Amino acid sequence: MKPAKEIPRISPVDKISFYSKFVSKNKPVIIEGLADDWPAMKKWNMNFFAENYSKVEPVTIAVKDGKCDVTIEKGVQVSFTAIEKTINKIIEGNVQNGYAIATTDDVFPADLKNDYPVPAYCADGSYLRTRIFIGAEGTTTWLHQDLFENLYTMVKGKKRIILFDPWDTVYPQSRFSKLPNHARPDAENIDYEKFPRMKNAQPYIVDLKAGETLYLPSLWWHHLKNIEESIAVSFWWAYGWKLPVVWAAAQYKKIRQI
């Protein structure tokens, strides 16, 4: 790959500036101090979830050899598992046969939302959804992209995120596969014989630490690895030309559930 480029860092700006400088231009940025006043920054750790939400059954992904369990044949392998059955493996740092929590926040009691106020940048965003991610040191999520805009805030720990812009040569999976939004290379250890065009790929790399927020634009490829045991909150919303696509996807999902 080419030498990594840095992602710019800013202090919080007004909403109009944020959209004009970053969202409308589809450019990532790191916002420092956006979550300084969140109660979660002081309260949250692994024991907090173990003691207060042990019976909650969030979306949980099996972790094998450090990687979240994702296969081209089966897609992403998830379950709804009580935190009391998973948190100890996360605390122990078990990434050989462990778990990662990657769940919408509505599985928790509503009062938990008081710990992380929705940023003004997306508070009125269309199709807004929030996810909470909890994982052990070493847990890795493979290179993929999402249709939504994303504000990704680290609450505890540190996470290395490798990004590529939507048009870079990252060898996506077939759009007809069960993983149409995933790419095939390991962004940390690229096999250039299998993926020669990755030699010209342009990575952007950030070690995102507690208190920092990454604006991850729609459709940017991203590979994530926990440098430390970590907890993060992600705000997703739809914007611009993606709105009718998200609407159509939502309608399709409703039809399938009938």
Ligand SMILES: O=C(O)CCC(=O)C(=O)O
Given for the second form:
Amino acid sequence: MKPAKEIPRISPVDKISFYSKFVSKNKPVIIEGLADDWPAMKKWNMNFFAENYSKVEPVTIAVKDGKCDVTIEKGVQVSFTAIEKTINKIIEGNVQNGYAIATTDDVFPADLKNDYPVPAYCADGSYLRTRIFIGAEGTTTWLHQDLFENLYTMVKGKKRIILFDPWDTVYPQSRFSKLPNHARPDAENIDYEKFPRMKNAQPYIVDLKAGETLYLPSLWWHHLKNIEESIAVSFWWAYGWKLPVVWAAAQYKKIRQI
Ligand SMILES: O=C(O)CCC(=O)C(=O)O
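Could you output the structure for the form predicted together with the named molecule, given that the previous block was the form predicted on its own?
Up next: the whole complex, starting with the chain shown before.
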């Protein structure tokens, strides 16, 4: 790969500037301090979830050798597992056969939402969805892209995020596979014999720490590694020409009940 480039860091700007400088240009940026006043910043840690929500069963992903268990044949391996079991594995630092939480927030009682008010940038965004990610140090999420815009805030811990722009040569899986939005190479350990064009790929590397928010534009490829045990919140919304595509995909899922 080419030497990594950095993503700029800014203080919060008004909504019009955010859309004109970043969203409409599909440009990532790190916003420092956007979530400074979230109660989650002070309250949340592993014990907070284990003690207050022990019986909640969020979407949980099996982890094998540190990687979220994603296979081309079967897709992402998910279950609904009681949170206390997962949190115990995370506290043990279990990345061999552990679990990571990657769930929409609707599995939690609604008052949890008071801890992370929706940022003004996406508060009236179409198809707004919120997700919570909790994982052990060393676990990774494989390189993939999403159609949604994403504001991704670290509440605890630190992640290294490797990004590629949507047009880069990252060897996507077939559009007909179970994981059509995933890439084939391991972004941390590229096999250049198998993926020679990755030599020319341009990574952007971000070490995102607690209190920082990454604006991850639609379709940018992202690979995430927990450098520390971590908790993050993401807000996804649809914008521009992707809106009708997201709407059509949601209708299709409703009809097919998937
Ligand atoms: O936090 C992670 O490991 C995954 C986050 C992600 O892929 C997303 O928000 O789109």
